[in-house]
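Presented as structure tokens, the chain that follows is alone, the form predicted alone.
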Amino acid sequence: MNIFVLLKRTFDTEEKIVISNGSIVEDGAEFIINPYDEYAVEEAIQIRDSQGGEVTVVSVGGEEAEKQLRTALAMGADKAVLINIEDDIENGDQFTTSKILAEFLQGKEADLILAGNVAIDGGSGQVGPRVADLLDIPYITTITNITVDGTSVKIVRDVEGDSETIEAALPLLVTAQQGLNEPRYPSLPGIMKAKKKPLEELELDDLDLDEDDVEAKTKTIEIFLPPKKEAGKVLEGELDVQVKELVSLLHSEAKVI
């Protein structure tokens, strides 16, 4: 099987995350495979290991995200693609790295492309959909588990706390939602391997794409931290003063009601 999957350098949200002038800073920040993407390289490494084939894991970025990349290598994964807009893009969005990535499909004969579901800096959900509509291939998302049969592909997917079982044939892109898989560390003979397997560089140019293909449709005016909780308030004396306290404070103070 032709695999590949979607991968994308994240903040550590576990470390400190520091905001100045309505941006992120990244000087000493920690940075991450997205969570969901490493359930979309572990399953990836699985259903090689089972069906045969080859693993191929892409990022759109800049130069710092060879670590990553070389962290799935590490994990198992076969090649890695970097395509860096470093120089010829300032502010991209999930259209351009949808459009980025879709571009360097095509013609890749991909049987299974998988995605994380969404990445936790940004939350859309939007890039790995987006692609597959590009290259007008059916997607799911939220998959829990997943049962490759020939061309065939059994899966089962989260619904809002429910699951549904749903049946496709390849090509197919899907996205990896917690609880798909447990991603494995990176061993030490793995890390060692990912040092020789191969990781191409590619920039716009390389696809036939120039800045105005991939121009950016939205754009970020400020990011902010949420304001800090305030302490709660503890109610005292009988239950029915309690209630009527109650009922007082949710209508002038939290104005739910």
Given for the second form:
Amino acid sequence: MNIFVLLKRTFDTEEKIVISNGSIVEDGAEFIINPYDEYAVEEAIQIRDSQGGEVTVVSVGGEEAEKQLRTALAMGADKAVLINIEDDIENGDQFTTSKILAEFLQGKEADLILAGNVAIDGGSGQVGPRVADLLDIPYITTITNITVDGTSVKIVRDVEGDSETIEAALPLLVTAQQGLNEPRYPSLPGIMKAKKKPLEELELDDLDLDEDDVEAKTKTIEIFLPPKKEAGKVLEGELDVQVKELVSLLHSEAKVI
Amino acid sequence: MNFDLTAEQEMIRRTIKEFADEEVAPGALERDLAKTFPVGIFKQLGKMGMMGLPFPEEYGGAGADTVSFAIVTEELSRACASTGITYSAHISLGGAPLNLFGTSKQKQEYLTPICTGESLGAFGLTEPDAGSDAGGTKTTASEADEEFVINGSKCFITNASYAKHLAVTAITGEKNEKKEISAIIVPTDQKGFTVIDKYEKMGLNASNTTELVLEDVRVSKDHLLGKRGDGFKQFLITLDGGRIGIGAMAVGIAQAAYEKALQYAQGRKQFGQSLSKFQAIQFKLADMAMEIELARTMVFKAAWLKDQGRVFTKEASMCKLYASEVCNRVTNQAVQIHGGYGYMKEFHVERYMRDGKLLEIGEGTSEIQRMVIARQIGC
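Please move on to the form predicted in complex with its partner chain, as the form predicted alone is already shown.
Everything in the complex follows now, all chains and molecules, and the chain you saw is the first one.
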């Protein structure tokens, strides 16, 4: 089976986000594989191990994303491709990324493409479905289980807390939801071998794309942090007094009613 | 000069840090209280290929470097020092002498199960009357029918209950009125070999510390490790590497104590402000941060020298001595910053203090380290 995983390098969820001059400060921050993409990598490896084939991990990003790709290789992926847009694109969006990925995947004869449900930074959840659409293949999002049998695939997906079982056929794109699996720690021999595994680096030119072809459809107007959480207020006194005070505060202070 | 870790070292650091936070730290308090050895953690480390970290791939190792060993030991110790010392002893006292002095047949037979984690590594050196003064060794290995017959006892031996075999030092004869000491590999299930784990310790309660009793234990002569009479020399070389492990452990425990103290000082309010706003506490925390940074740098330098194939005896002693003393200062101050809470087990820092004390003692006391350094600088 020819399996592809779409992977994004993101902020560590435990990082404290600092904004300076309208953009997020990246200096000294820790970066990780987007956790949902990590489920996708793990699942891809498991499917390859049971069905045979090859896992290629693809990332659109800058030079630094090589680290996350190497981590995926250390986990057990076979090949990695970094589509380096650092020099070509200043402000990309979901359209940009999915267009580039789809162009890359065109003609690769992928049987199964796995992506994360959302990236924990942007959180749009668009890239996976958009890529599938551009490739004209079906997609199923937020999957929590997948069984591949020949070209037929049985999937359980999370629907707002409930489960839906779907049967589909390859080729297919799926996005991983939490609960799909427990991603492995890269093994030490895996880490030592990761350096020797093939990691191809491409630029827009190599995909016959111009900057105009992938120009973002959206514009970021402002980036700001959520308002700082104020200390709570504890109401005291008789119950009916408390209720009255609460109602009046909801009116006058919180302005929710 | 370059202070960056390599891509592999960085990936190892991340992996082991995540593993330590998620799998090792959560049970550390309970294991200390119940004195339970972290068997499950070592099974997982075995699966991850960490148990054979620096050893050649042909024996099931991963061929990683000493800097990586220091990283793994530090991170494990940060989460649980008992896990850290078990790992450090496994690699640097158990596996390393086999790798350095064993024949390829011995490595195949004894190093391979250490690399897979099937057996933990241990080293039988210390005796009731012989620590760093190996001259006091009383265990004997006499020869009969092409076999060694070993008699004696060893004390404070880490990991022996979980080791399938270990090298012990014994007197194999006398040369120029001096004891001839050799190392011999002995399977722990051999007749006459008893492992006793009855110590009541101050700290490192979840690690395995044992007494070994050898009564007419017979092994064939091909169990001799390295050259006959080289036991003393071998153990000095082994301890050089082991000291990097102790240094790394010390950095890990100190880091854990510092992080807890900083977090507590930021959260705890007295006299209307956080403890971290009081200069008296700030200075303690600043000293901690500085000393840990210096200790880690020294550990990495010693490890780096070893990886370059250079002489590292002096630096290994320096890193062990400095880091273990830093660890004791830092853990003590971490308890102090926590006040009464720090004295309570629930807050972890008293455990760090108890665990950290061993590092000024094991693999050569601080006094022995100063002797080693003094000799190295030409005194």
